[in-house]
Amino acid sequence: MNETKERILFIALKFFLSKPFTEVTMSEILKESGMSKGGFYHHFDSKEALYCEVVNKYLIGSLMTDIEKFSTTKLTLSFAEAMPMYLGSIFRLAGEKLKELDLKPEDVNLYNIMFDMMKYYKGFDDILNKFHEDEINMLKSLIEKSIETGELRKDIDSLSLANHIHALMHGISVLSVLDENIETINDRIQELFNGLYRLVKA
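Let me see this chain alone, in the form predicted on its own.
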(Lines of atoms letter the chains of each structure in order from A and count residues from 1; the text may use other names and numbers.)
(Lines give C-alpha, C1' and ligand atoms only; values in the text may rest on other atoms or scores of the structure.)
Protein backbone atom coordinates (compact mmCIF):
# COMPACT_ATOMS: atom_id res chain seq x y z
CA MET A 1 0.00 0.00 0.00
CA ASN A 2 1.48 3.37 -0.99
CA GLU A 3 2.10 6.12 1.55
CA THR A 4 -0.64 8.42 0.22
CA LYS A 5 -3.35 5.78 0.55
CA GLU A 6 -2.01 4.78 3.96
CA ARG A 7 -2.23 8.40 5.12
CA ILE A 8 -5.82 8.77 3.91
CA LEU A 9 -6.85 5.59 5.73
CA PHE A 10 -5.23 6.73 8.96
CA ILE A 11 -6.87 10.17 8.78
CA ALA A 12 -10.24 8.62 7.96
CA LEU A 13 -9.90 6.24 10.93
CA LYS A 14 -9.77 9.19 13.32
CA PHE A 15 -12.91 10.73 11.82
CA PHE A 16 -14.83 7.43 11.74
CA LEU A 17 -13.93 6.72 15.38
CA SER A 18 -14.91 10.14 16.67
CA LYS A 19 -18.09 10.76 14.62
CA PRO A 20 -20.96 8.73 13.13
CA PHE A 21 -20.41 7.66 9.52
CA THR A 22 -23.10 10.03 8.23
CA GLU A 23 -21.42 13.03 9.87
CA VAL A 24 -18.00 12.39 8.37
CA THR A 25 -17.63 14.50 5.22
CA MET A 26 -15.36 14.05 2.25
CA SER A 27 -14.34 17.71 2.50
CA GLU A 28 -12.88 17.32 5.99
CA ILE A 29 -10.97 14.18 4.99
CA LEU A 30 -9.62 15.96 1.90
CA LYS A 31 -8.69 19.04 3.92
CA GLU A 32 -6.90 17.04 6.61
CA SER A 33 -5.06 14.86 4.11
CA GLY A 34 -4.20 17.69 1.72
CA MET A 35 -5.58 15.64 -1.15
CA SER A 36 -7.53 16.85 -4.15
CA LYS A 37 -10.85 15.22 -4.95
CA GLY A 38 -9.30 13.65 -8.03
CA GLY A 39 -6.40 12.32 -5.98
CA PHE A 40 -8.80 10.77 -3.48
CA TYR A 41 -10.87 9.03 -6.15
CA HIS A 42 -7.68 7.61 -7.63
CA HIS A 43 -7.47 5.45 -4.48
CA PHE A 44 -11.13 5.04 -3.43
CA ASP A 45 -14.40 4.83 -5.35
CA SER A 46 -16.49 6.41 -2.58
CA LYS A 47 -16.70 7.25 1.10
CA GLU A 48 -18.28 3.84 1.63
CA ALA A 49 -15.31 2.14 -0.06
CA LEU A 50 -12.92 4.14 2.12
CA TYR A 51 -14.89 3.15 5.22
CA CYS A 52 -14.71 -0.56 4.34
CA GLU A 53 -10.95 -0.37 3.85
CA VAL A 54 -10.54 1.41 7.19
CA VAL A 55 -12.53 -1.34 8.92
CA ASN A 56 -10.56 -4.06 7.10
CA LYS A 57 -7.19 -2.62 8.01
CA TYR A 58 -7.64 -1.30 11.52
CA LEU A 59 -10.38 -3.46 13.00
CA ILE A 60 -10.78 -6.79 11.26
CA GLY A 61 -7.11 -7.02 10.33
CA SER A 62 -5.91 -6.18 13.83
CA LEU A 63 -8.32 -8.61 15.52
CA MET A 64 -7.50 -11.49 13.18
CA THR A 65 -3.75 -10.90 13.44
CA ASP A 66 -3.97 -10.84 17.22
CA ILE A 67 -5.94 -14.07 17.55
CA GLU A 68 -3.75 -15.87 14.99
CA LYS A 69 -0.57 -14.74 16.74
CA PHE A 70 -1.90 -15.83 20.09
CA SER A 71 -3.11 -19.17 18.74
CA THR A 72 0.41 -20.07 17.63
CA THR A 73 1.85 -19.61 21.14
CA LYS A 74 -0.98 -20.50 23.49
CA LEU A 75 -0.06 -24.17 23.86
CA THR A 76 3.28 -23.25 25.47
CA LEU A 77 1.58 -21.15 28.15
CA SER A 78 -0.35 -22.09 31.26
CA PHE A 79 -3.95 -20.93 31.61
CA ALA A 80 -2.87 -18.51 34.35
CA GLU A 81 -0.28 -16.97 32.02
CA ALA A 82 -2.21 -17.02 28.77
CA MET A 83 -5.57 -15.55 29.72
CA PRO A 84 -4.51 -12.18 31.19
CA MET A 85 -2.02 -11.85 28.33
CA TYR A 86 -4.70 -12.41 25.70
CA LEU A 87 -7.40 -10.37 27.41
CA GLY A 88 -5.03 -7.47 27.91
CA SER A 89 -3.45 -7.52 24.45
CA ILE A 90 -6.56 -6.38 22.58
CA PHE A 91 -7.20 -3.48 24.93
CA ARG A 92 -3.54 -2.53 25.01
CA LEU A 93 -3.54 -2.31 21.21
CA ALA A 94 -6.73 -0.22 21.30
CA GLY A 95 -5.20 2.16 23.84
CA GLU A 96 -2.02 2.52 21.79
CA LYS A 97 -4.02 3.28 18.64
CA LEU A 98 -6.07 5.96 20.40
CA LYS A 99 -2.89 7.66 21.60
CA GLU A 100 -1.45 7.49 18.10
CA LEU A 101 -4.60 9.20 16.80
CA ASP A 102 -4.54 11.73 19.64
CA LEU A 103 -7.98 10.58 20.77
CA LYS A 104 -9.25 10.00 24.29
CA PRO A 105 -11.64 7.15 25.23
CA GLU A 106 -14.44 9.68 25.67
CA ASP A 107 -13.95 10.75 22.04
CA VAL A 108 -15.03 7.31 20.85
CA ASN A 109 -18.66 6.17 20.84
CA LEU A 110 -18.39 2.38 20.73
CA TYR A 111 -22.09 1.88 20.08
CA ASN A 112 -22.13 4.26 17.11
CA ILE A 113 -19.11 2.49 15.66
CA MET A 114 -20.70 -0.94 15.98
CA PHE A 115 -24.01 0.20 14.47
CA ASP A 116 -22.19 1.96 11.63
CA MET A 117 -20.16 -1.13 10.82
CA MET A 118 -23.26 -3.30 10.74
CA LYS A 119 -25.08 -0.75 8.54
CA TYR A 120 -22.37 0.41 6.14
CA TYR A 121 -20.09 -2.63 5.89
CA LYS A 122 -21.90 -5.34 3.99
CA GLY A 123 -21.30 -8.71 5.60
CA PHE A 124 -19.71 -7.29 8.75
CA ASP A 125 -22.07 -9.19 11.03
CA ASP A 126 -20.94 -12.47 9.42
CA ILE A 127 -17.28 -11.50 9.85
CA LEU A 128 -17.86 -10.56 13.48
CA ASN A 129 -19.70 -13.82 14.19
CA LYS A 130 -16.85 -15.77 12.62
CA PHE A 131 -14.31 -13.90 14.74
CA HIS A 132 -16.26 -14.63 17.93
CA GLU A 133 -16.57 -18.28 16.94
CA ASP A 134 -12.81 -18.55 16.28
CA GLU A 135 -12.06 -16.78 19.55
CA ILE A 136 -14.28 -19.11 21.59
CA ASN A 137 -12.76 -22.17 19.89
CA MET A 138 -9.26 -20.90 20.65
CA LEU A 139 -10.20 -20.35 24.31
CA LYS A 140 -11.82 -23.79 24.46
CA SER A 141 -8.62 -25.43 23.16
CA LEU A 142 -6.53 -23.64 25.76
CA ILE A 143 -8.90 -24.67 28.55
CA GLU A 144 -8.88 -28.31 27.43
CA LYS A 145 -5.07 -28.33 27.33
CA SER A 146 -4.98 -26.84 30.84
CA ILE A 147 -7.42 -29.51 32.10
CA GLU A 148 -5.16 -32.21 30.62
CA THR A 149 -2.08 -30.79 32.36
CA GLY A 150 -3.93 -30.74 35.68
CA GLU A 151 -3.93 -26.96 36.02
CA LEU A 152 -7.73 -26.71 35.85
CA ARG A 153 -10.41 -28.87 37.44
CA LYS A 154 -11.37 -31.95 35.45
CA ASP A 155 -15.11 -31.31 35.91
CA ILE A 156 -14.91 -27.99 34.04
CA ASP A 157 -17.04 -27.71 30.88
CA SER A 158 -14.50 -26.23 28.46
CA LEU A 159 -17.07 -24.70 26.10
CA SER A 160 -19.05 -23.13 28.94
CA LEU A 161 -15.91 -21.61 30.47
CA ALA A 162 -14.76 -20.36 27.06
CA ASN A 163 -18.08 -18.60 26.59
CA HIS A 164 -17.86 -17.04 30.06
CA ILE A 165 -14.35 -15.72 29.38
CA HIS A 166 -15.45 -14.42 25.99
CA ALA A 167 -18.40 -12.57 27.57
CA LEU A 168 -16.16 -11.26 30.37
CA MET A 169 -13.61 -9.87 27.93
CA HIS A 170 -16.10 -8.09 25.70
CA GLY A 171 -18.09 -6.87 28.68
CA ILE A 172 -14.95 -5.29 30.13
CA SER A 173 -14.28 -3.54 26.84
CA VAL A 174 -17.73 -1.92 26.76
CA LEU A 175 -17.65 -0.91 30.42
CA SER A 176 -14.15 0.52 30.12
CA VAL A 177 -15.14 2.69 27.17
CA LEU A 178 -18.30 3.88 28.93
CA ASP A 179 -16.43 4.56 32.17
CA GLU A 180 -13.49 6.12 30.31
CA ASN A 181 -11.11 3.86 32.21
CA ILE A 182 -9.03 2.29 29.45
CA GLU A 183 -5.87 3.28 31.36
CA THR A 184 -6.78 0.93 34.23
CA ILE A 185 -8.17 -1.88 32.13
CA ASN A 186 -5.26 -4.26 32.67
CA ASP A 187 -5.69 -4.01 36.45
CA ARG A 188 -9.42 -4.69 36.11
CA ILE A 189 -8.75 -7.66 33.84
CA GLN A 190 -6.22 -9.14 36.26
CA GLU A 191 -8.54 -8.67 39.23
CA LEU A 192 -11.50 -10.33 37.50
CA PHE A 193 -9.33 -13.12 36.10
CA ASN A 194 -7.87 -13.85 39.53
CA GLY A 195 -11.37 -14.34 40.92
CA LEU A 196 -12.33 -16.61 38.02
CA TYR A 197 -9.09 -18.58 38.26
CA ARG A 198 -9.66 -19.38 41.94
CA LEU A 199 -12.96 -21.00 40.96
CA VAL A 200 -11.62 -23.20 38.17
CA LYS A 201 -8.05 -24.12 39.15
CA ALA A 202 -7.38 -27.70 40.27
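Moving from the form predicted on its own to the form predicted in complex with the DNA:
No partners, no molecules, just the chain.
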Protein backbone atom coordinates (compact mmCIF):
# COMPACT_ATOMS: atom_id res chain seq x y z
CA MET A 1 0.00 0.00 0.00
CA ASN A 2 0.93 3.62 -0.57
CA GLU A 3 3.13 5.22 2.05
CA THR A 4 1.19 8.49 2.18
CA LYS A 5 -2.05 6.64 2.58
CA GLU A 6 -0.67 4.66 5.47
CA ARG A 7 0.49 7.84 7.17
CA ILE A 8 -2.98 9.33 6.86
CA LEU A 9 -4.54 6.16 8.22
CA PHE A 10 -2.27 6.20 11.23
CA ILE A 11 -2.93 9.85 12.01
CA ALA A 12 -6.67 9.40 11.54
CA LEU A 13 -6.58 6.47 13.96
CA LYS A 14 -5.57 8.76 16.80
CA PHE A 15 -8.44 11.11 16.16
CA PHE A 16 -11.02 8.37 15.78
CA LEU A 17 -9.87 6.84 19.05
CA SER A 18 -10.14 10.04 21.00
CA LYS A 19 -13.39 11.50 19.67
CA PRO A 20 -16.67 10.32 18.21
CA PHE A 21 -16.74 10.07 14.41
CA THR A 22 -18.91 13.15 13.95
CA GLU A 23 -16.61 15.30 16.05
CA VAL A 24 -13.49 14.41 14.12
CA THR A 25 -13.02 16.88 11.26
CA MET A 26 -11.14 16.39 8.04
CA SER A 27 -9.39 19.72 8.62
CA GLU A 28 -7.60 18.49 11.71
CA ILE A 29 -6.59 15.24 10.09
CA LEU A 30 -5.26 17.12 7.08
CA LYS A 31 -3.48 19.69 9.21
CA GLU A 32 -1.80 16.98 11.28
CA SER A 33 -0.73 15.06 8.21
CA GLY A 34 0.36 18.18 6.34
CA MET A 35 -1.78 17.29 3.41
CA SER A 36 -4.23 19.17 1.24
CA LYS A 37 -7.87 18.33 0.73
CA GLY A 38 -7.24 17.47 -2.89
CA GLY A 39 -4.44 15.16 -1.97
CA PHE A 40 -6.54 13.40 0.56
CA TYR A 41 -9.53 12.85 -1.70
CA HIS A 42 -7.20 11.44 -4.28
CA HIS A 43 -6.60 8.53 -1.91
CA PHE A 44 -9.96 8.19 -0.18
CA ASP A 45 -13.54 8.45 -1.35
CA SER A 46 -14.92 10.03 1.78
CA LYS A 47 -14.46 10.58 5.48
CA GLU A 48 -16.52 7.47 6.13
CA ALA A 49 -14.36 5.40 3.78
CA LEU A 50 -11.32 6.60 5.69
CA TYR A 51 -12.96 5.58 8.94
CA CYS A 52 -13.69 2.10 7.64
CA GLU A 53 -10.14 1.61 6.43
CA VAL A 54 -8.80 2.74 9.80
CA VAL A 55 -11.06 0.35 11.65
CA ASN A 56 -10.19 -2.44 9.25
CA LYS A 57 -6.46 -1.97 9.53
CA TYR A 58 -5.99 -1.18 13.21
CA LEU A 59 -8.99 -2.31 15.18
CA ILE A 60 -10.61 -5.37 13.67
CA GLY A 61 -7.37 -7.19 13.10
CA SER A 62 -5.95 -6.74 16.57
CA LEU A 63 -9.26 -7.72 18.11
CA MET A 64 -8.88 -11.10 16.47
CA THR A 65 -5.22 -11.73 17.19
CA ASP A 66 -5.51 -10.74 20.83
CA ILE A 67 -8.08 -13.34 21.67
CA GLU A 68 -6.22 -15.99 19.74
CA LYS A 69 -3.02 -15.15 21.54
CA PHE A 70 -4.70 -15.90 24.84
CA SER A 71 -6.65 -18.95 23.83
CA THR A 72 -3.49 -20.79 22.88
CA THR A 73 -1.77 -20.25 26.22
CA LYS A 74 -4.60 -20.80 28.63
CA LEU A 75 -4.59 -24.58 28.61
CA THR A 76 -1.65 -25.03 30.95
CA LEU A 77 -2.90 -22.67 33.64
CA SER A 78 -5.27 -23.12 36.55
CA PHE A 79 -8.39 -21.00 36.87
CA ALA A 80 -6.84 -18.92 39.62
CA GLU A 81 -3.81 -18.21 37.45
CA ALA A 82 -5.47 -17.82 34.09
CA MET A 83 -8.29 -15.57 35.18
CA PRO A 84 -6.35 -12.56 36.43
CA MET A 85 -3.94 -12.99 33.58
CA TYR A 86 -6.75 -12.90 31.08
CA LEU A 87 -8.45 -9.97 32.70
CA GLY A 88 -5.26 -8.05 33.09
CA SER A 89 -3.82 -8.86 29.68
CA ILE A 90 -6.66 -7.20 27.83
CA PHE A 91 -6.11 -3.88 29.51
CA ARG A 92 -2.35 -4.17 29.50
CA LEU A 93 -2.40 -4.79 25.78
CA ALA A 94 -4.73 -1.87 25.19
CA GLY A 95 -2.49 0.30 27.37
CA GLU A 96 0.60 -0.59 25.37
CA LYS A 97 -1.06 0.23 22.10
CA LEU A 98 -2.26 3.57 23.39
CA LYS A 99 1.25 4.41 24.50
CA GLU A 100 2.48 3.87 20.98
CA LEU A 101 -0.05 6.44 19.85
CA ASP A 102 0.77 8.96 22.58
CA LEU A 103 -2.77 8.68 23.87
CA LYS A 104 -3.71 8.63 27.52
CA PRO A 105 -6.15 5.91 28.56
CA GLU A 106 -8.52 8.48 30.03
CA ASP A 107 -8.82 10.18 26.65
CA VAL A 108 -10.14 7.03 25.01
CA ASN A 109 -13.70 5.91 25.53
CA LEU A 110 -13.83 2.28 24.47
CA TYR A 111 -17.60 2.19 24.35
CA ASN A 112 -17.93 5.34 22.29
CA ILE A 113 -15.61 3.68 19.82
CA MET A 114 -17.70 0.53 19.75
CA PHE A 115 -20.93 2.47 19.33
CA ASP A 116 -19.35 4.34 16.42
CA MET A 117 -18.25 1.13 14.80
CA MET A 118 -21.79 -0.14 15.11
CA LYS A 119 -22.98 2.90 13.22
CA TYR A 120 -20.38 3.40 10.54
CA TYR A 121 -18.68 0.05 10.03
CA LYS A 122 -20.97 -2.40 8.29
CA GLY A 123 -21.03 -5.87 9.75
CA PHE A 124 -19.45 -4.88 13.03
CA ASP A 125 -22.38 -6.32 14.95
CA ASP A 126 -21.58 -9.77 13.56
CA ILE A 127 -17.90 -9.42 14.33
CA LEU A 128 -18.66 -8.32 17.86
CA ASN A 129 -21.09 -11.17 18.41
CA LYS A 130 -18.53 -13.65 17.25
CA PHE A 131 -15.91 -12.05 19.46
CA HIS A 132 -18.16 -12.32 22.49
CA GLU A 133 -19.00 -15.91 21.66
CA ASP A 134 -15.33 -16.79 21.40
CA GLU A 135 -14.59 -15.12 24.70
CA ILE A 136 -17.38 -16.99 26.43
CA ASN A 137 -16.43 -20.33 24.91
CA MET A 138 -12.88 -19.79 26.01
CA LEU A 139 -13.98 -19.03 29.56
CA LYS A 140 -16.35 -21.96 29.49
CA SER A 141 -13.72 -24.49 28.54
CA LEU A 142 -11.34 -23.07 31.10
CA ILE A 143 -14.01 -23.44 33.76
CA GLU A 144 -14.84 -26.98 32.70
CA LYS A 145 -11.22 -27.98 32.88
CA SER A 146 -10.89 -26.41 36.30
CA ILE A 147 -13.93 -28.28 37.53
CA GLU A 148 -12.40 -31.54 36.36
CA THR A 149 -9.10 -30.86 38.09
CA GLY A 150 -11.03 -30.22 41.28
CA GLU A 151 -10.08 -26.57 41.50
CA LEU A 152 -13.68 -25.36 41.22
CA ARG A 153 -16.91 -26.55 42.78
CA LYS A 154 -18.55 -29.47 40.99
CA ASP A 155 -22.02 -27.92 41.07
CA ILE A 156 -21.07 -24.94 38.92
CA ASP A 157 -22.72 -24.45 35.55
CA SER A 158 -19.82 -23.60 33.28
CA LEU A 159 -21.78 -21.61 30.70
CA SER A 160 -23.54 -19.61 33.36
CA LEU A 161 -20.29 -18.74 35.10
CA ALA A 162 -18.64 -17.88 31.79
CA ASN A 163 -21.45 -15.45 31.00
CA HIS A 164 -21.17 -14.11 34.50
CA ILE A 165 -17.47 -13.33 34.22
CA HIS A 166 -17.93 -11.87 30.78
CA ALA A 167 -20.63 -9.50 31.95
CA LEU A 168 -18.65 -8.64 35.05
CA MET A 169 -15.69 -7.63 32.91
CA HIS A 170 -17.76 -5.28 30.85
CA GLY A 171 -19.33 -3.86 33.97
CA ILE A 172 -15.98 -3.02 35.50
CA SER A 173 -14.83 -1.63 32.21
CA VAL A 174 -17.79 0.65 31.60
CA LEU A 175 -17.81 1.82 35.21
CA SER A 176 -14.18 2.77 34.90
CA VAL A 177 -14.99 4.88 31.87
CA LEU A 178 -17.84 6.56 33.72
CA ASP A 179 -15.82 7.14 36.85
CA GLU A 180 -13.04 8.57 34.74
CA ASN A 181 -10.43 6.64 36.65
CA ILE A 182 -9.19 4.05 34.25
CA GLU A 183 -5.93 3.70 36.13
CA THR A 184 -7.49 1.75 38.98
CA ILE A 185 -9.16 -0.76 36.69
CA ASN A 186 -6.63 -3.50 37.35
CA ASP A 187 -7.07 -3.25 41.10
CA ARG A 188 -10.83 -3.38 40.76
CA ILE A 189 -10.64 -6.40 38.53
CA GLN A 190 -8.30 -8.15 40.91
CA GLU A 191 -10.51 -7.41 43.88
CA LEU A 192 -13.75 -8.51 42.28
CA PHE A 193 -12.11 -11.60 40.92
CA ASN A 194 -10.80 -12.56 44.33
CA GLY A 195 -14.30 -12.24 45.74
CA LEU A 196 -15.68 -14.40 42.99
CA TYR A 197 -12.96 -16.98 43.35
CA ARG A 198 -13.76 -17.43 47.02
CA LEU A 199 -17.30 -18.33 45.95
CA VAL A 200 -16.50 -20.76 43.18
CA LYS A 201 -13.42 -22.61 44.41
CA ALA A 202 -13.95 -26.14 45.64
